[in-house]
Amino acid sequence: MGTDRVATFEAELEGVSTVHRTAAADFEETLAGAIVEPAVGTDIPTEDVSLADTPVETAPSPADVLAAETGVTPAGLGVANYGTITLPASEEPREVVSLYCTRHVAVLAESDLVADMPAAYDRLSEDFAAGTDTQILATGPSSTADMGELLRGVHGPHETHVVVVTDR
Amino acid sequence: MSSRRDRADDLRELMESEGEAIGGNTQLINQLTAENVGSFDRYEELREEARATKEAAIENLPDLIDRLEEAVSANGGQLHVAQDAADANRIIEEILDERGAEKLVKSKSMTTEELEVNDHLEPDYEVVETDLGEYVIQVADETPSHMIGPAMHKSAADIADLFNDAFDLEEPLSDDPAELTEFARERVGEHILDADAGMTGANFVVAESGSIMLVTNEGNARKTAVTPDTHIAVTGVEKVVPTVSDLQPFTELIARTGTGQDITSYVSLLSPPVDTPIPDFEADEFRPAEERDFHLVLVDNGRMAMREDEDLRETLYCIRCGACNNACANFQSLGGHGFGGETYTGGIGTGWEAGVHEMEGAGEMSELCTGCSRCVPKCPVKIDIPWINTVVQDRTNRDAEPGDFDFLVDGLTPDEEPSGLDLQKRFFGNIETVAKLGSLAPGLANALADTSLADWLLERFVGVDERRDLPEFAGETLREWYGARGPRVDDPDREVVLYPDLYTEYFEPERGKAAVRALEALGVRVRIPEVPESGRAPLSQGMVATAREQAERVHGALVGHVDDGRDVVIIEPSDLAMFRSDYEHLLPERSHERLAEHSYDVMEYIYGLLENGADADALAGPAGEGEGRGDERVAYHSHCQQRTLGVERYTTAVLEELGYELRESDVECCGMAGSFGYKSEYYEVSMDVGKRLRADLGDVAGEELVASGTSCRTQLDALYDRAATHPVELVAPETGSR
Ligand code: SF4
């Protein structure tokens, strides 16, 4: 079930977005083929998973910020049928981070996908109901057709990948 | 008469200078957002959720807001209802006042635009607008000419030439739409990291938890929104919806119907002031999240009244996602600036503006909705968009004041219209009393309108253009022709009524004896009984009142008929689409669906009877009857109407199955829907309409040119110089004529 899910997602996202699959223990390898360096980022809350040993600067300030070619923040949610992910703000600079690099990676625990729009709305409403103040439902690179061809990377990334840890 | 040629001169020069590009993004649109629709299979049963949603919310507007100030004052945030634009205006500054603010950044709000908030506050603060097509309108110091694609009237080499005139450059742009945009988004994002105030629009409001949606693909919105540690959402008091679950149909329709994609590529759902750290270049530091501010301003501005008005009230339920704008041929040539209106423009546009701001611009609209109805499946949450714009024409037509020559008009055709009425329309909303003068003499009627003085007469008081045709009149209408040969079929299955429609009766009785044919030929037999005009003829000039006294006259000579067990037989498409939809409008519930029910399209009903059993030998083919059949081509257009109804592929699969061998054409309205191509000021619209059929249709040669509806048969004869025929003249037989 688990894999199909990850499968769909993958597919939703061919040639919008790249999809890495890695196990919590291959963390670290699998990001450092996914960023470019200078990378800065926030905290990851997924269990075993920590940016503590790449070379993602985790206390970045905003010129640190729009200095850096990659942002690299946790997910909260993978809405499989859609290549969606939603990206949860906190007391961190997640948000500018994930939108003022050119790069951008989320970090995305398997076990966080869900299988279409429904079910992400159910997980959604309990966490505005519980508080939560922010999700971005993010799906692929910004982009604009204002100037008569569609784009990629406006106000926010030019490329973004998912890194699917599947073993949480 | 003069204002008429001014209008078609307006119409001219912005077809040239902007139709080029607005057709060729529109059309794109929405070849992308049908495609994207069709093969989405949740659509119909999202668009239900979608427009219950709206409904129950207009309805508990009142109790919404209530609820939705205390969720926002509970996040930290300030709520603030305002009355009118200049209500609004006022809080805004004051708002900006507080915080000291000089420099405000915009993400792209057609509320913003209504309340007109960027020349109220230009003397005294700097306004920039982040969204890059909002940014070039900007910079032109022009009004957004689409809904979601404000600059979709420009090309890129328009672009490249307006940025290198306003700005002082050392390499002046080419007309690369990524050189043009890296540019923009370099100008508008440095403003964003030095402003002092982000204001966005709201897609969506959540009353429960106070949270808002914006739905963008470019990143400024949420740029706007979180790097300033002000930020002002303005938004209008319809937004409102319970709960954040109740996004989800809106979410997954918004983008299908608006651009084509599945999604955008940023839903943001806020209930700000947000918790993210604000970013301060300046000092390099990350200030507390407390020091953010956060403002709603819920602007009413005429929108509870709509609330409290039957017919408006569903303008309410649009989410703007602005793909009645591209699904309207009209709109594929003109673009928003050829409708006008203040702010809104084309489609639910009439609405909105009758509502917000004056009826005199609403009115100018409306009459560019040919009623040809290809918005009303692209609407995610199911508006009836040709009926407002009805509406509208039928208020606008009852504010004019009297004019010169009404005394002449009201003795000729007395109906239920104000005396101001146009001569225009009050000529094309009451076509049946022409028609029946006409077919009085039909030989003489003909003979006087093929001459000039006939033709400067129209063109002179009803503004028909001297470049149309008229149809002649029959020698002899279907009726006649009917009653001296009576019926055919003894001891039948089924009988019918056939509606005599005012084209096919007066004009081509044709199609009817050819209707009346191939039904005989199936064992059904047929009467023709005497049946008003449906009312779609004033109906289409906005004359409500006199289209309802036609549709319970015509329900009053049918009903007799549906109650004996006869089904109605229709060869009009806009008529059957009257008898279908609109009649729920003019009708009395009850007799609306007992109507509907028993109305059937010539070709569906001639479909149905070969399903149940009918033999489809009986009827004639390609190379005539029976037997011997050939490979006969067809290039077909259905109507626009049919197609709405959803009926159009039972002629597709009658002909098909009769051995034709068929191609089609399905380009929106072709530009005539009844009277408005003949009407001078937009005949030149109608015929850059007609063009994209034209090159939809292609060549004909060796093709028999099928049409269904009477206004296309009339554009694709002046398109191809030849007579186009109805495709029940393809099945039926010859023997039975007389
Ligand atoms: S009326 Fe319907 S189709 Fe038109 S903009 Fe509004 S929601 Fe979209």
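Fair warning: this is a prediction, and the values are worked out from it, not measured in the lab. Between two forms, the rigid core is defined as the largest C-alpha subset superposing within 1.5 Å. Numbering follows the first chain given and starts at 1. First, how it differs from the form predicted on its own.
After superposition on the rigid core, the Cα atom of Asp146 is displaced by 2 Å or more between these two forms.
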Second form
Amino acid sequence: MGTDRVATFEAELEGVSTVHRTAAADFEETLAGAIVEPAVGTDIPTEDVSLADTPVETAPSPADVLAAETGVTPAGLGVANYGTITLPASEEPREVVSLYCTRHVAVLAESDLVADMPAAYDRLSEDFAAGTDTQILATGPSSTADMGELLRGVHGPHETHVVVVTDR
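Please could you give me the other form, the form predicted on its own, since above is the form predicted in complex with its partner chain?
Coming up is the bare chain, nothing alongside it.
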């Protein structure tokens, strides 16, 4: 069932974002293929996946963020049939890291990928009840067509990648 969700998620993001599948043991190698240095990021809240042994600066200064090509953050949830991820509010600078860099790489556990928006609302209501009451829903890079032509990266990243960790 999880593999079907990942396939649906990949299909929804085709031409919009790049999806990388990986096992936790291969995370660092997969991440290396998704980032462009210099890279900044925030901690990934899990025991088996970490940015500690990667070239990602996890305590970035404002100058580090401005100079970075890539921002790496955890995703709270993925919605397969929308190709959407959520970025929960936190005390870490996740929003800045995900929006200011040219490339955003979101790390998502396959177990946090739900089929559709009703399932996402069920999970989000749990987060809201627990006090995480602000989440960004992102589908691909920032874009706008306000000026008649689709422009990407106007209000955020130009490129997005999602690393789906399949054994979590």
